[in-house]
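This document starts with one chain, in the form predicted on its own, laid out as structure tokens.
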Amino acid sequence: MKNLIQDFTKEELSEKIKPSFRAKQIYQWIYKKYVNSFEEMKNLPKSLKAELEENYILNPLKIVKIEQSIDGSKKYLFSCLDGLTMEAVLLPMKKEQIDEDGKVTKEAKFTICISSQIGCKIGCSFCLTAKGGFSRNLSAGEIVSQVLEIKKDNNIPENKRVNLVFMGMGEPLDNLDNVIKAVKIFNDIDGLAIGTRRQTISTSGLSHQIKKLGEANLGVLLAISLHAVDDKLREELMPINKAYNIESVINAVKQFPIDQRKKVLFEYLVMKDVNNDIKSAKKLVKLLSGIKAKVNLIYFNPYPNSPYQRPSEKSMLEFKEYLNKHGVICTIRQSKGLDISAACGQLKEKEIL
């Protein structure tokens, strides 16, 4: 049976091909050059591009649909070698700017929302992902696959960075072996060479599975998918609660090693008349005493049948103020891919037709 390329560290590759230095040349041709054969890996001797089209799949995924939005972002359905689709997601940050005569000033800055499992457990009632339930987890490989075949599409060459936001299909913490090692493959320097702290991990609360994450201390930003400042609220919308509760977030979070400039990123979807009021972001105030925390305020973004309504900038921007002026940094973010449900919530594998 062929195992997929991308599933192992450059390390465990030194110790599967022989003589061992050739997997820094094969991890440098499938991340740097982007090739879509061994036949391509040019240096390798032809007894060894065998060997490797005989025990090694390149390429596990397989660009279905893409869709773009008015705003620039791409959503791409992927399918996988058993037929399974799940999705990722570009995201312009910043344009590029070339002056008057052609130069580039600024260069563009991308950050890519990737999936950690097909469908998800979580049962989040605000989210459509958890509509279609829980297929399987993702390999290494194919977590990673994600980013490589983006970046392939998009034509961005192996020295651009790129941001990494564990915050696609599926809690990145029920498939944490695999999430850690994609973590080590991206940061790798001879692949992707993605900065640990280039790539943040959100999961919507599994306190032991945040306290394992800081114990293999990789560097990582870590974002807390909160929603709810007591219990009672929470467990409506996340199910989760009932077994992790707020407390227990919370204690995971102060254990967690988070670099001196960095903080902790709570991600607060707002839904009108459910947790927009001043009186929520009081014991928002008080929940995140003595951690160094950056609130996300998040738009919650309307997807058909929903029980929920997209809150007012009105009261989003009362919300933030209040925030902000009781010493907690606070931000909106503008959902970006709405018009083609690439936004926060919103992923979900649709049946190709």
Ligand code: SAH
Contents of the next structure:
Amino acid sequence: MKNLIQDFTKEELSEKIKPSFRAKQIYQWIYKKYVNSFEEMKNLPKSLKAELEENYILNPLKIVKIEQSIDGSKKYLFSCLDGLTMEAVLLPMKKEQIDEDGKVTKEAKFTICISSQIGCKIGCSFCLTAKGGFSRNLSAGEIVSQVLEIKKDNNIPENKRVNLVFMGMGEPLDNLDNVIKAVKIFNDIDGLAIGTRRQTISTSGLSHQIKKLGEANLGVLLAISLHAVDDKLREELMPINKAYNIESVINAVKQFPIDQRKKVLFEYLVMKDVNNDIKSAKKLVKLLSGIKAKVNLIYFNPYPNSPYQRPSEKSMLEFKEYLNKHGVICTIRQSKGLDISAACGQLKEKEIL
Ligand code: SAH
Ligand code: SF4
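Output the form predicted together with this ligand next; the form predicted on its own has already been displayed.
Every component of the complex follows; first up is the chain already shown.
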């Protein structure tokens, strides 16, 4: 059986392919020169190219569909080698500015939102991904290839900085080994060279896995999907809270190694009349005391027959103001891609509505 070449770190590849400096060359062909076949790896000897051809698969993902939002974000539907599909989203964060002479004066910045699983087991009541059930984990190479294909498709130069958020389909910490491996492959200087501080892993709060991720000491940023401040409500919204309650999540966060200049991100999905009262804001302030935290309020993004509603702008602002006044940094996420269902919690495997 052939292996997917993107599943291997450079170190692993250099164990398999001799002489070992070839691994570096292969990495550069794949991740910097964006080749689509082993044949194009010009500085490799013919025999090695044949060996690679025989034993490895290159580029496992096919773009099935691209949807472009009016805000510039693009949603990609990929099919994997087994025919299953999943989504990733390119989010341009700053518009490119061009002066009168046609020169680019301000370069565009990108964030890419990637999936870690096909479907999700966690079953949060507000999330569309959850409705499709769970199919399987993505391999490290399938995670990495999402970014590679999106860079290729948009002619994003290899040295252009991009930020990654593991906020697409799936629960990254439920596929921890492959996610850790993908982080390392992303980070490789001969590969996509995306610094670990540019990679954010978002989790529904698998406390023991947060601990493990911390022990791996990768330098990644951590985001916690908190969404509620008391266990009863959180259990209703996120069944995982029965196994890992709020206290256990907070304790795990307190032990997580974070860069002096960075903060842990707490995502708080706001649903009208569910969790946006000031009493909750008050509790949230208390909960986060002693943690270098910042809160990101997310408007609930509705979908057909969704059980919750989007809160008013006024109530979002009031919630935010309360947190700010009480010393908690808080921003409101401007969800992108709403018109193409590419916004938070709207990614899905197939048409399920
Ligand atoms: N499984 C991980 C990673 C996915 S991130 C996690 O849950 O953290 C996706 C983010 O979008 C999470 O914060 C999730 O809670 C949020 N989300 C899910 N459904 C949503 C919806 N309908 N509207 C807005 N945000 C949603
Ligand atoms: Fe899974 Fe995250 Fe959706 Fe919950 S919000 S079902 S953990 S993808």
